[in-house]
Structure formats: C-alpha cells, structure tokens
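This document opens with one chain alone, in structure tokens, the form predicted on its own.
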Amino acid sequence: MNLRTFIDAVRETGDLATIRRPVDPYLEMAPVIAALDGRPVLFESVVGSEFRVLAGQCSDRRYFALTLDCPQDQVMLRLAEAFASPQKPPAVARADAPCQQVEMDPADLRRLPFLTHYAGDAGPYATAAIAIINDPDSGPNVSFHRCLRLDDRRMAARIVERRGTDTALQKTPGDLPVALCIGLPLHVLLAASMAPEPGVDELAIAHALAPTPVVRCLGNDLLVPAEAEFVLEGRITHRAAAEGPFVDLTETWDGMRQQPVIEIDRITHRQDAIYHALLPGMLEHKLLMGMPKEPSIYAAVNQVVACRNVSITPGGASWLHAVVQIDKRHADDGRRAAEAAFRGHPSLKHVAVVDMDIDLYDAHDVEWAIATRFQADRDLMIWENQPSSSLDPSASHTPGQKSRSAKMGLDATIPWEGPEQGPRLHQFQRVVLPKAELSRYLQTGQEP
C-alpha cells in the first residue's frame, strides 16, 4: 500500500480530514494537524507551493495494521518476523518508478512545503525524510534525519554521533552521496526506524513487509523506493552550520548543534506530488521512533522467557517507557525479562513486566496489574547510572559522552508461592461478571 492507495484507504473509512482552504507551512499548518493528532491529513491548497501535504498517516496503530493487512496485536510480531527475514527487494527501470516521473529543472529546496512548526524553530523543516547512503564497508543504511533548510540548494542535517549515517561519513574523505526520500508508503517509514546490524539494508526489511521495488538515482548508484513522492539526490559534505533548536520527541526543546550541511543537487518527484509533513513531539513522530523498536525488545527478552508481545508506550514519549507481555513459567521470569528489555532497548528509561492475561496497550489494565500484582520491597528493580538517552532531558548530559540515567523495572506479573510452585491464580486473578443482554430489560429505544 503506498501513500495513494493509504489516502484512499482512510478516506473510505472516514479517517481522512481534508482542508481545502489555502493553509501557510509557516506557523499555521502545525497547529491544525496538532489538533487533528491521530488523524491523517491531506492539505489540498499550501501557501508558496504547489504540492500537497499530508500528515498523520502513522498516527495510530491502526494505521500500521490496515497497511500491513494484520490485527493490531500483530503488528509488532510483523515487524519481528521482517526484522529476522529481511529479503532483497527487486530494482525496476526508470520508467516504472513513480519517483523519477518528474526531475525539477533546476531543483529548488523552496519549492517544497518545509514547515516551521513553533515560533522557536531554527527555520523550515522535513521531517519525514529517510535519507539512504552507503557505507564503505557495511553497504546500505537507512534512516531519519530531521533537516533544516538553509536555502534553495542546502539544508542541515541532524545525524546522531556514532551511528549509521555519521559513521559512514567519518569513513570517507570527500562527500558522502545521499538520497532523501519523502513521501513513503507506512511500512517503510516503519523499516527505516529500525536498527539492524550493519551490513542489513532496511529497505529489505520493508520488503519482507510488503513489495518494495527500488530504483537507482539518476545521479548516484543509490537505491531508493519507487513508490516515494520525492526523491532528494545530493551529498553530506564535512562543512557544519547550526542545526536547532528544535521541538524533539520528548516534547521539549532540542538545542542548537553544528551539524553537517547536505547540498542537494537533483530533486526528482511523482506527478502532483504529495509531501508528508511529521509534526514533532505527537503521536505520528512517537509511533514511528517506538514501534520500530519493539521487535527488538521482544527478541532480547525471548532469549530468556516465553515473551508474547511488547508494547512502547505514548506516555513514556514512545521511547523512554514499555510494557512486556510474558507468559510465565518460572518465578523470576519478570525479572529476567526486564533485564532482557533494557538490552533490547538501550535507550529504555522503565519498563513494566505483565502476564498475559494483561492488556498492554491499556494503561488502565498495566495500571491494575502494577496495583494489584506488585510490591516494591520485592519487584522493584533499579540499575544506578546506566547508558541512556539524550532525549530524556532528566538524565546526566556531558558533550561527547553518552548520557547517563536510572532505570527501573517493575515486575507486575502475578507471584509465585515458591521457586517451581506456580502462581497464586485464585488471589491475583481478576473476576469478571458476565454481562446481561440489555435489549432483555430496556424498552425499545429507552437509553441504558
């Protein structure tokens, strides 16, 4: 399903909100897709371009499960199953790639709706873009990198130290060819949130979710998705300019950094072109940096429990916070799986460890669980200064280094009267009371 087929899909459901009044990418447009937060979209008339934008298309799960064709539960054993089974997708010709249908004569980073979402932006942002390079050793990678424009051919990039995109340029001694993708069908987005192991290609991860042909770039030898709206060809130079701030994950402000300058030199595009605007700190930006991590978590954790689903919760800015769904065997698994979280996650902050008779995409079910199943003398686990994230602005930041933070993790699954005696069923189960047929007791149209 890409981004066409998905308008038309939430347009059937009545998910889709259509705003035909012409709208400014400066400062307005933010403010209405925030007030449409778990819904998608499309802006048909932006003030200063003639592209359409669409926003909010990863803002609900069940965006992710009509894509993927699959429950909501399931979506995250999708993204497991694809995470293990990565497979190559096919390379089309120019002429069946839907990106290159047009190539702007000359590019011009202007002509796109970058939006400045808040009155303290450094300026115009996509945030949206997964940008492709290729490393000298490891091949091709895959990932998000917020980017502010600077002018008609430049933008800066945020690209976080020692990992993917900033390792390969440390590698290479000139420029390091870029592809920014904008405008992609939902499982892709999903795949290049991911972290695979170097030498994995992301894009073979979305092909093991659904038919993912690529197509070289017109200018370099990279492979990108044919399905994308537009196609940034260009290069990460070693040159710096002042990136941020910028409102980040967390909701809090992100502050000023020197970050490497992109110089864009060919911009290719589908005909009548849609731009996907990703509003930071709500939920589309939340869903898209956490679900893409729970298949890891769930990995880590079933190397030493029976783990049956994992959940990043919105509450914890889908980063910080998750909950584990075991089903338990032996008296310590909660704590053995909570241990495992924190391997599969690094950045994970607290995690909560249920039974499976929990619903963990409630949080009023994973609240009872914690109030009824957990005592902190006794499941409490907390680990003093450990690797963490920068995005939690409560942890210990020193430039250079990696941040610091506690972590906790609660075993909320039901105890054990002893090692290998099994669970207290009768005391931690919930009993529920059938309910009654009303149409039995009420009066045609009478209100309950």
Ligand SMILES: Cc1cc2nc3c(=O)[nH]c(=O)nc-3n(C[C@H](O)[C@H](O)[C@H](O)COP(=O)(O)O)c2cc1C
The other form holds:
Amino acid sequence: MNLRTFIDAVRETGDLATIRRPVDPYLEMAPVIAALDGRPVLFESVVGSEFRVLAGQCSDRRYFALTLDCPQDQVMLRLAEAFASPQKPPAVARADAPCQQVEMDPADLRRLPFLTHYAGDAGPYATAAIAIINDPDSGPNVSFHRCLRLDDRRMAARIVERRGTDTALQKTPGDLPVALCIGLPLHVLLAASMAPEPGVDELAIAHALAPTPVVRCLGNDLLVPAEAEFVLEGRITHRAAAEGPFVDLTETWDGMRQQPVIEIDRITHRQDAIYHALLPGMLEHKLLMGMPKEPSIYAAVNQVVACRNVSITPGGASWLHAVVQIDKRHADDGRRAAEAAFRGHPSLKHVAVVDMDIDLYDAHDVEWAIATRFQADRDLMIWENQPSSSLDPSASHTPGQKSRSAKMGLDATIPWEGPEQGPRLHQFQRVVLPKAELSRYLQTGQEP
Ligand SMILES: Cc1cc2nc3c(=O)[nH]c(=O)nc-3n(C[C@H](O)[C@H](O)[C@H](O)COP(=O)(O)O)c2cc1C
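Show the other one: the form predicted in complex with this ligand, since we just had the form predicted on its own.
Up next: the whole complex, starting with the chain shown before.
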C-alpha cells in the first residue's frame, strides 16, 4: 500500500479528514493536525505551495494493521519477522519510478511546504524525511533526521551522534551523498525507524513487510523507494549551522546545537506530489518512534523468558516506558524479563512486566496489575546512573557524552508457586461480573 492507496483506504473507512480551505504551514497547520491527532488529515490547499500535505498516516495502530493487512496485536510480530528476515528490494527503471516523474527546475526547497509548528521553533522543518546514505564499510543506512530549512538549497539536520548517519559521515573525508525521501508508504516509515545491525539495509526490512521497489537516484548511486512522493538528492557536509530549538518527542524543547549542513543538488517528485508533515510529539511521531522498538525488546526478552507481547506506551512518550507480557514459568521470570527489556531498547527508562491475562495496551489494566500483584520491597528493581535517552529532560546531560539516568523495572506478575500455581492463584485473578442485557431493563429509546 503506497501513500495514495492508503489515502483511498482511509477515505473509504471514514478516518480521513479532508481540509479544503487554504491553510498556512507557518503556525496555522500544526494546530489543525494536533486537533485531529489520531486521524489522517489531507490539506488540499496549502498557502505558499502547490503541493498538498498529508499528516497522521501513522497516528493510530489501526493504520499499521490496515497497511500490513493483519490484526492490530499481530503488527509487532510482523515487524519482528521482517526484522529477522530482510529481503533485498528489486530495482526498477526510472520510467517505472513515480518519484522521478518530475524534476524541479531549479531545485528550490522553499517550494516545499515545510511546517513551522511553534512560534519558538528555529524555522520551517521537514520532519518526515528519511535520509538514505551509503556507509563506506557497511553499505546502505536509512534513518529519520529532522531538517531545518536554511535557504533554497541548504538545511541543517539533527544527526544524533554515534548512530548510522553520523558514523558514516565521520568516516567520509568529503561530503557524504544523501537522498532525503518524503511521502512514503507507511511500512517504509516503520522500517526506517528501526536500527538494525550495521550492514542490514532498512529498505530490505521494508521489502520483507510489503513490496518496496527501489530506483537509483539521478545524481548519485543511492537507491530510494520508487513510490516516494519527493526525493531530495544532495550531500551532508562537514560544515555546521545552528539547529533548534525544536519541540521533540517528549513535547519539551530540544535546544539549539551546531549540526551538519545538507546541500541539496536536485529535487524530483511525483506528479501532483503529496508532502508528508509529521507533527513532533504527537501520536504519529510517538508510534513511529516506539513501535519499531517493540520487536527488539521482544527478541531480547525471548532469549531468557517466553515473551508474548510488548507495548511501548504513549504515556511514556512512546520511548521511555514499556509493558512486557510474559508466560511466566519460573519465580524470577519477571525480573529476568525486565533486565532483558533494557538490553532490547537501551533508551528505555521504566518497564512493567505483566502476565498473559493483562491487556498491555490498556493503561488501566496495567495499573491494576501493579496495584494487585506488585510489592515494592519485593518486586521493584532500580539501576542507578545508566546510559539513557538524550530526550529525557530529567536525565543528566553533559555535552559530548551519553546522557545518564536511573532505570526502574516493576515485576507486576503473580508470585510463582510452582507449575500448578496452588490455591493462592485465585486471589490474583480478576472476578468478572457478566454484563446484563440492558434492553431488558431500559425503556425503548432511553439512553443508558
Ligand atoms: C519520526 C522520527 C523522527 C526522528 N528524528 C531523528 C532526528 O532528527 N535525528 C536523529 O538522529 N534521529 C532521529 N530519529 C531516530 C532515528 O531514525 C533512529 O535513531 C534510527 O533508527 C537510527 O538508526 P541507525 O543507527 O541505523 O542510523 C527519528 C525517528 C523517528 C521515528
């Protein structure tokens, strides 16, 4: 399913909001997207740009299930399978690549409807661009980088240190060729958010999820998804410019830093292209950040305990908190699962481990498990001064060093008393009162 067929599908289901009146990407569009958080929204008339804007295609787990054609609780398992078995995507000729239908002449970033979200932002940002580069040793790498537009040809990109793009840039004496792709099928966005071992191409993970034909760029050797709406070909330079402030995932300000400048040499796009705007800190950002970490936690926990499912929760900024569901078989399974979860997602800060009868997508249910199965002096684990996420404002941050924070695990599973789980088990089980058939008690037409 590409962006166009996704739009058709959510129009059909009634999820798509369509805005026909002109909306300004400068400070006006972001509050509209925020008001519709959780729904895809198509802006058909954009002030200052000939392109339409789509937001929110990843703002609910339902849209992932729709795209991957599976039930919602199977999405994580589909990701885990694709992560474990990437498949090389086929290359197509330019004539078959929608992303190269039009070459903008001259290339001018100001024609793209980059949004300014907050009055305190450093400027207009591209937030849904995936950067494709070639590491001189390990080959293709794909990751998101927010890009601040500096002028018609230059952007400053936030490139987190020691990850794939930064590692490749540090190894490259001159400019590093890059293709920034915007307006992508949802499964490609999911794959781009993953951080597999060096040498594993995220586009091969995407192709294992759904067909992802690629095409060679016009001005360099990089292979990009042929279905992209826009491809910005250019170079990541070793020159730096001020980037930020910017409101990030945690809905708090990320400050100004000196970051690499990207110079754009060429822009190609589909006819009548649709620009994807991703509102930072809102559900789309949260789900895209968090969901790809669920399979890596799942894999790490499964090495020590039978893991049944993992949820990275939106209340924890979809990055810092997880719920891990296990099939408990030994007294210390909860503790071992918590330890492994941190190995699966090193930025994780707090994890709760629950049994199979808990709905891990329901915060009330998870809290109920903590309330009824957890004792702090027995089931709480704390690790002090650990490497942590740079996005947590409460962590310790020293420039040039990895951020550090405390980490906490809560074992909210039922205490283990052997395979038969003796008579105490029933005291931990929820007693469900069957719901009455209300039509027998309410008069016709009376609202419950
Ligand atoms: C919506 C979204 C926005 C992101 N923005 C950035 C960013 O601005 N800079 C950055 O370095 N990483 C960003 N990331 C995280 C990278 O995509 C992630 O670190 C990447 O998976 C690292 O993989 P790599 O080590 O293979 O490069 C973002 C992720 C998502 C989902």
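Note that the structure is predicted; figures quoted are calculated from it, not measured. Numbering follows the first chain given and starts at 1. Here, rigid core means the biggest group of C-alpha atoms that superpose within 1.5 Å across both forms.
Once both forms are fitted on their rigid core, the CA atom of P434 lies 2 Å or more apart between these two forms.
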